[in-house]
Each structure stands twice: as C-alpha cells, then as structure tokens.
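Shown here is one chain on its own, the form predicted on its own, set out as structure tokens.
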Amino acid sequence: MALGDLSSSSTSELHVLAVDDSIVDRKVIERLLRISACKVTTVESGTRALQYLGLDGDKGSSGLKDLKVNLIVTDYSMPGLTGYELLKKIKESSAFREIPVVIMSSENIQPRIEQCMTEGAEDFLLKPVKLADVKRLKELIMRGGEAEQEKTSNLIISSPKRILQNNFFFNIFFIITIIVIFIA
C-alpha cells in the first residue's frame, strides 16, 4: 500500500485520503493538496482505501485507524472497486458516513455525476483538478460544509472548446509532472 505522509500534525490541518489507480494522478492531487497545507495519505485502489479505513472486514488490516481523515478524494474509474462503489461503502459505514467524499473523473458524463451526487458525494471534479478546486474544497470542509459551491466550479463543463482546452492543459501538465517524477 502506497501511503503518503503519516506523521502527526496539528489538529487544524486537514487530512485527506487520496485514492487513484494512476500514479501520475495521485502525485498531482497529492502535490495540490500539500500546496494547500493538507496532510495527505495516498492509496492506489478502492480496496486499499477500505483497508486503510478498516472497512474491509479484516480487523487487523489497518494499524492507522486512529488517524482522523477529514476528506476522501477518489477517482471514479478504477479497476476492481470503482470510486462510486467506494463512495457507497463509505456512506454505508456508521463510522465514516459523515466524511465528505469527492469524486474525480476525466469524463464529463452527466448521469454519472448525478448518480454520485445522489449517493452522497460532496462534489464531483473534472480532471485535471486545479489548485483553485482544492482550495475551495478545503474551505468548504473547514467551514463544516456551509460554504456555497462556486459557479465557476469544475463540476460541469458543457462547452466542447473548454473540454479540448482543459485536455490540452491537462496533457501538458501531466507531461511536465512525469518528467519531474522520473528526474527527481
């Protein structure tokens, strides 16, 4: 299991569990969250997320259960347990149902977005996730969910030109990230 920073920190620091099967996407979201002064734990699958949270049925699966997680950010499309299935399992759990879950996807599929929101997702972000999205989510969580979602949110992009523009910047950003990861 690939875990991010697990050191103890101040109680005001937001602890985010980031779930994505793509190492590049995990690194991007981890970096954005750290820039926003969040503590980040990363895992590579929905199954690993359940193990980390102790929701996999194996009592000895997580020695980290005492760590407080304030937010879970997960990719929608992952092999095995999808982000949507992870969301459902978290919302069915009495211990974790109050933790906000944000779903990310590179696909702008309206029924999928509505399904996740109906099932209890806090937000649905289209990739590439931007620093502004992370800061908005952090403010929302820190204020206890009372903040209004901005209309400029990444939630629904209907313009094909905007989608192409985002994909171009997304690809450039990932190329740079991959180069940085493999050089460092």
Given for the second form:
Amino acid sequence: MALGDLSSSSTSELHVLAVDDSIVDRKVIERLLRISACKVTTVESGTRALQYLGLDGDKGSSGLKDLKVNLIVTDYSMPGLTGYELLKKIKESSAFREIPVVIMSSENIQPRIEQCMTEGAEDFLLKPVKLADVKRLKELIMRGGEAEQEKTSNLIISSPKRILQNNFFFNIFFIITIIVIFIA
Amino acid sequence: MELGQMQKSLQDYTKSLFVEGILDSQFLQLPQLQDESNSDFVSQVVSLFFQDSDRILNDLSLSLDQKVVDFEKVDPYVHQLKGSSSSIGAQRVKNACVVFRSFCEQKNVEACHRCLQQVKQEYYLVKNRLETLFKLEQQIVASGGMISAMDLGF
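What I would like now is the form predicted in complex with its partner chain, since the data block earlier showed the form predicted on its own; can you produce it?
Following is the full complex, with the preceding chain placed first.
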C-alpha cells in the first residue's frame, strides 16, 4: 500500500523515517540517506516515531507527517521503546504494516536478528552503517516497489473478465439508449 | 611551507592515525557524505561527536562517583559512547568502551574507574589528533589549496 504510492510521488524519492537515540548516529544516517537521494525525517525515540506516524493512541491525532513514509529505519537499542517494540507496533497497525522496517544494531546477536526478521523486519543492518549498506537497501526497497506495481498491472491484464463485466453494463446502457431512440 | 608540502604533510598525518589504530575505515565513510550541499559535514559530525562525548564522559564520572554505583545507569552511557565513536571511526575509543562494558557487566567498580580513565585518555587523544587534522586542512584551504576526499582515503 505504501510502496504503491511511489508511482504517484512526483520525484519517486523514498521518504525515510530514521529513528535513533544517538545524536551522532542520527546525523550520520540522515546524510547517508540524503546522499542516496532520499527524503529524511529523523526522530530520537520510538515514542516520537509513533507520534510522527499518528500511532501513539492520541485521540484524533493524524500524526505529524506531511509526506507519506516509504521506509522506516530504526536503531534496536533505545531507551523506552526498543526498535523491536517499535517494529511490532508498526506491524500490528493496519495503516502502516506495509511499510518496510529495517533494524540497525551495533551488536551481531543472532537470536536478536532472527526475532526481528520473524516479526517482519525487512532487513537488519550492522552498525556502523556504511554508504554501501544504504545503497543496497534502497535498491531492495525500490525493487520491491516495482514488483508491487508489476503485480498490480498484472492483475489488470489477467482479469479481462472484470473489464468485460464493466463493459457489459456500459453496452447494455448503450443498447437501451439506441432502443429508446428508435422507439421515440 | 608551500602547498605541495602541506598536502603531503596532511596525507602523512592522516595515514599515521590509521596506522596507529586511532581511526578505522569507518572514518573514510564520512568524506563520502560530504558534497557541495553539505561541504562541512565531516567537521560538523566530528564536532557533534566531541560535544556528545564530553556530555557522556561527564555523566559517567558523576555516576561512578556515587556512593552506590548504579550500573543500570552506567552501562547505557558506555553503550552510547561506544556507538557514536564507532560511527565516526574512533576505533580506540570504541575498543576501550567494549572493555568498559564487560566490567560494567561484572559490576566491578574499581575496574570501571580504570576503564573510564582509559576511555578518557583515548578520547582526548583522538580529539587532539582530529583537531590537528582539521587545522592542517584549514591551512591548505587558506593557502588556496583544495582538499579532496581522495586525500583522506588510501
């Protein structure tokens, strides 16, 4: 759902929400993403991320985002809501579960990685994050978007029945109009 | 000193930081993130690292000086410093933090005090060296020379 909108955005730039409690890491990840031609919004905590998306349970909160989010990149170890807990909240939400979530961590702990991937994380990046990691990630996400678009267009092509059905009603209407004209 | 000599000095100086293990390859990622729209990125992020580290080291000193040390507070500080030093390539600071964390886990107050001293030492070292590096760059630029990312990479 989120990726399908890539075609409608005028610049087809990914808008990434980056979540990290470290001010240095926020600056680095922001640059890594910007230089990879992404729009970036950085927040310092999982709670802020939920607020930004409008998932914080605030009544009537539509969130602070002005642009659709195409990708969420989050640190794992954060005070308060961890990256894993944030991932879960996003995947539990019907509005945002389609958004790919990538976890970053400085610790290469296999059970942690598996836990995140099982919960639906798109990828797991080991910190410190490098430019090559971001480039690879972007390609992965963009390809995912293209695959979605292809899927949709395939759906249209493979359902001629649906098109015929639509045309059927139009044809009936047309015929009736002709008949009415004849009778009149 | 003429420009060519200054540039050679800069290259040699930079190289020495890698040879001594003060910086690692992550530092080489930083110039790649610098462009015309953000021509000051490296010095900005390094300054941010200095500010952030000063704050963390201060908080760490305070926490370790408590009568009863709360390791639940100490460990996250060390984790933060380990993370940020790793992100800019300050290898020896990062390594000192790794050792520090293992003593936090053991709740060994005395060893943690020693670790804090070690981390501070490594931090002041990298701070000093990077400040010198930036001064050398400024001298080159002031003399009409240019610094390219290639000067910092090899």
